[in-house]
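Starting off, we have a lone chain in the form predicted alone, written out as structure tokens.
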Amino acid sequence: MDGAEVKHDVSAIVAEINERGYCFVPSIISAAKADEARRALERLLAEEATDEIRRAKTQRVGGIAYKHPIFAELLAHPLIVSIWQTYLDDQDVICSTWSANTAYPGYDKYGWHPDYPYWWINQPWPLKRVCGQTIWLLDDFSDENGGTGFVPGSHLEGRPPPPEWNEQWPADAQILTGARGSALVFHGALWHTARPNRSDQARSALLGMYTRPFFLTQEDMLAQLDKVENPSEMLRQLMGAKRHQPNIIGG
């Protein structure tokens, strides 16, 4: 894999996310492949772009696992894989989401939340680690392009952000910016915002969801795994083929 050369320690990645919420992994990758995945986008966007997208500044690609190899790629990369493995203490983990998403320039909206599946859990959130997020870098993030923001520690609220959120921005927020081919890998429940592109170049990023097997999953990866060349082993688990599939007892 591009980039292996980088070794990172797991257990100290583990223990960032534990404690504020969030961890920056740089160079998981090369510069040059994170410009192949991006090259790779690139043409994905030109291909499904509409009117509406064009207006709203800010496109999602959804199925790239099956789009382009070198998605299945990255969902399957063994260092991620291993944080997740690492972080909810399960071998089994699995994809509960797998897209792109871009920020054209212009897009200037704001929308603090945690993930899914925490939409739809009670609060006070349980403290139990139920699912981990991944943004790999696809360009080179900045103030300027719009770098994720987050704040952190806001894993341990319990509770979503306040809705007044959506039209500022908090004292202690924080915002990544870093070098394409790095990764933030953060708890589903830290609270997060795209923020406004004021440079005048597209800003991307690959986003992927790791859960335990036992929970539902946010998209049906399983139904798009059909669609995957020559899947790996582990491309196969991530996409739920292994994982127990309901049935009709005594039917």
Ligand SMILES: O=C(O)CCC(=O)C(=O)O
The other form holds:
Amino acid sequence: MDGAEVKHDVSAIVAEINERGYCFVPSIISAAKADEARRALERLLAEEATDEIRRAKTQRVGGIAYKHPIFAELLAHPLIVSIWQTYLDDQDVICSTWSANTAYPGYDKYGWHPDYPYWWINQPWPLKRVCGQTIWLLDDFSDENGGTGFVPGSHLEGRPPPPEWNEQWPADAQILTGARGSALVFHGALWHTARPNRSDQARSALLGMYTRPFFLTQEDMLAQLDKVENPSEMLRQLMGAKRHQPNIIGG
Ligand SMILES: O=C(O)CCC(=O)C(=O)O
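Having seen the form predicted alone, I'd like the form predicted together with this ligand now, please.
Expanding to the full complex; the earlier chain stays at the top.
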């Protein structure tokens, strides 16, 4: 599906994440809106590129919530927020990290991993719902241009993926393909990887992790919130303005 935004069933999406560890949600925003976001990102990519980035053929842009209003809007997209509120069974969800990832033509690495905070949790990891990752497609994703790799059901393994997978593609892995404006939403422990870009165009994604408000976030979201002009109430919540702050009893 391309162009139109479609209506989605949050309960069905959450049921699929519970069962398989992920759900592909098509056309959350129109292709035109995804193009607007990609153009905003392209300006940042050009401003922030360094020789090291050009050599690595991959570029991460952080702080996007305050660098352009369209990224603040997508971070607080009502469907995405509703999916994670339902999945995490908590209205007060917050965002742990929000950034963009671009693979340029010639990028050729794999790096299988789960996401933060699983890196720091003792194994076997708890199977309860800790956090949910969102990969927004800003380009049409294909096998050729480096659609993200992921392994269905791997969120139940309770451990990280084997390091040798970075050398040999695992038999059970799938490739995220689909139209820009769509998103893959998944359990934070699902094994996934960026993939080589064998096309002649850059491939960009936005990555947003949502979690329950008592977890330490991966990034300092409050410091970023200070730089957002006129944040909505939902954006303030997501960036941690309403979460419990440690205090001193009686103090
Ligand atoms: O850009 C991608 O395809 C995936 C990136 C990723 O997995 C990450 O940054 O954690």
